[in-house]
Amino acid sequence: MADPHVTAWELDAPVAALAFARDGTLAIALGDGNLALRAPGERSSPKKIQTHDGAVLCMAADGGDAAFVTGGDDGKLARVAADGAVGTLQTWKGKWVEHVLAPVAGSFRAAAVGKAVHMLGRDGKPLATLEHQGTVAGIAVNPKAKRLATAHYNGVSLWWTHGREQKPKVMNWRGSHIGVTWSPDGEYVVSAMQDMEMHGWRLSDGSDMRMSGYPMKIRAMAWSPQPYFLATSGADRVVCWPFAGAGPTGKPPVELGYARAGAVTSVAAHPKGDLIAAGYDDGVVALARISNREAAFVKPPGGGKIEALAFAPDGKSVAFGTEDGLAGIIDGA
């Protein structure tokens, strides 16, 4: 690995997420209702923008665009450019958004709102609203973008993305759902739960996993590109979870990084190769390999728990938030 350069900026309030848009603007979600953008080699500070009354609550680039999609606490779904033009695209007054979705593959976004996920075409024009019998913890789409997959109390819901009026496949499994994920090849649906382990599905036939044993909740995850490999945090070291073949049953986990007295709060898959980024709760940063287990710190304790990393579309650089707000780029991954 490449001797890191970290460059890092106070942003005076909590980070919430964090998104590269496929141009590489960097987008910083914050608890103050804004956000901060940083364009591709750009020097200076990043420029924040005003984009909700109240705290950004989830944030994802907008599709193939140099822009993004943000939730907040004021019930509005807003659209941000790279150069600052904010817009807003739906508002549900009195209620949070707190998941959002704008898949470059699909023609919609998605957000989720309560008990609902809100389905709108990229005119912004809402094309359906799939209800559900307990609020949406999390949404996640295939990789071809033609299904969704919600999670709620008791399972996930697969849902078409047509926007026609649908009854959903439900994957049951009992408990709290808090969390989703698809597999890049689409085979696989796994999901975080409130017991502190995850469930997966495999949709070719139905059959379900159980991925076990972790000391608190799993609240990040992210898909290695192939062999997919799932990388997870809720323990003090990332736990990645084989997907090659028949999945992860009857298979150890391997574990990545450095076992501290903390914890891994997130974690990041490189867009191309088997390296991870990992957050630590004492504000680390570390890069790991899943070929060679080899792994290095690249960012040292303090400035706040990790809550987010993100990997830049090429893969050379990584950037991180805090909850105290402190973001930052490393260069040189």
The other form holds:
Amino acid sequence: MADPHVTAWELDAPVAALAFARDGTLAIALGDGNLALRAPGERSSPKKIQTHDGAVLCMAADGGDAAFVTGGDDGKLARVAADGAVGTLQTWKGKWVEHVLAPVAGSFRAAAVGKAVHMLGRDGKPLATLEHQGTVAGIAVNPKAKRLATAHYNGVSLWWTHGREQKPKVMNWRGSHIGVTWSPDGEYVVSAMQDMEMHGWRLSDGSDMRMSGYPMKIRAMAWSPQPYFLATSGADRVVCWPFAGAGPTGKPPVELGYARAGAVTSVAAHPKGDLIAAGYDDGVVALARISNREAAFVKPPGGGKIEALAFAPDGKSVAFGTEDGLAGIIDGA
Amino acid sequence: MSQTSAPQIPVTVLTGFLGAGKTTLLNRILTEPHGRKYAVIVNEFGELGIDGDLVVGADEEVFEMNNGCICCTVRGDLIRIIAGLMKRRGKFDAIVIETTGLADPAPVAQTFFVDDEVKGRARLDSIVTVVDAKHLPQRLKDSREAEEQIAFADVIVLNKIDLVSAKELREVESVVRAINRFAPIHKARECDVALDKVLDRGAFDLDRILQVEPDFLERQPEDHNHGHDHHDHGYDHDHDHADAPSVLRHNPEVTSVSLRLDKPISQQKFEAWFRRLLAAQGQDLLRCKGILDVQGLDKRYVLHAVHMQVDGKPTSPWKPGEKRLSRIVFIGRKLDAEDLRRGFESCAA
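Please give the corresponding structure for the form predicted in complex with the partner chain, as opposed to the form predicted alone shown earlier.
Everything in the complex follows now, all chains and molecules, and the chain you saw is the first one.
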């Protein structure tokens, strides 16, 4: 983070999500239904591709392809190739497609639509519909993409991704779970809760853990593989929970970055670990190291609340997007 | 959310029983020229016939919070939908939420007190309850929700008045007033109430409570004798038509208690009393609004509460020579007026 260089673009609509394809193409999903695409190293403004009739609500890189899958409030699940070609994978009329996953390790795509998670094959064919009692508020897969975790009211459900009929393993914990993540070693599932805390389960023995003390809801969680921490938004600094060894129980979290008047609204972790990007509600982006707790500002205030952050696959740059429609890339991270 | 650049979007909540006329009112809000573009959140199983670009179906998912307050529930679907709608910012200026006929308005209102993201992006403007003048008596008999919807209202549209006699109308009005003492009542035929009486009321805006309804706490319940006369009539009426519903047989569980104190209030005493009151009776206290003359404070202290969620702050200054008074209204179940009065009076400095 010696001399970071910021390139930013005004995209005229709130940024909903960011993703890098494995080839380094950046996609910026926007509230006006467009996807803005930027090839690696491209200097001009990203090219807008009309994808949804409404707002894009979620996005993920489409496996290892140079492509993205997006969900919108028009009920559409779309695929957009890095060259801008748009295709519709499926449509659920009158519904919102709120969460999507297409893991490199898997041969499927998963889309959360209301109370169901729809599993689709790479060829676009429906595989299975995973029904829930209430709305699915978050989805995550384990490292091998064999299992899928879904967050909902009163707990998290674990499913197999083979696409066959099944009953989930439900891990109950009272309250509304609004997001979920699976640890890179496959050992832990951690959910964010409406009650401004996190809940974790160690899968080997089913033990519970509570991570609390946040003044806000936790909207972003990112795993640093080495050192092994879970970085989170929701406080005035980045709160990182230690997951090495016996897990975070009884250990204080590491707090990183700057305490600002507002709060950390987004976090992302470097693919190799240690370096955490933090976005604040005043538009600041900072980079911080877990190992030595050093931090540096890489983007000044302004342009609106940081909604999303993502590291490029090579770890050399980090992209940001704001609620007011500013997006950009910070090179030399 | 100190740095949030976007203004908060006003949200109007529309409640009322199936058939009361919510959809009629909603369609008027969507079609009449008022210079505003609305996003509408409707319940999936509600009345049909709403069309528009930004109509979103909701599931009315009521979630309990783990914050130790048993009556604290929020609408999880609204939290998600409002966050999603904000991605379309600029495409609409305000939101209307239509609830199902059987919905309890408390979780909707509490969502705006409890959720940090919703609070940062949207503000509850008012709860509007459409009441069917003809069928209210029956609704009050067979459901608890009808009473709660009236109790929670900031504005009441007493609809279908053309379907009742003048006497029935007076009776219905007095029943509504007995439940909710502060909401203005607008009489309507086919929800033909002026939209500016319904929209942009600022009913939850502490700075506007006084401006919008300067006498909301002054308003007295319907003339007491008047009510009693009708009570007698009601019983007579029942003898003649045994199954004709009468509002007068409805003995409201929910009532309003309005209190005043012409001595300055000790903030410390008031806070202690109010905290104890909410802890003990928060589940039964549906709404509360108050304007207080606090000792040592040049400004009016304004507060409102939904169950145990309270918001309050000093607002406009008392004018020189103005008579300072403290006034507070409670709407709730099983209210002990005498106990509340004693408690409130014990807050005198």
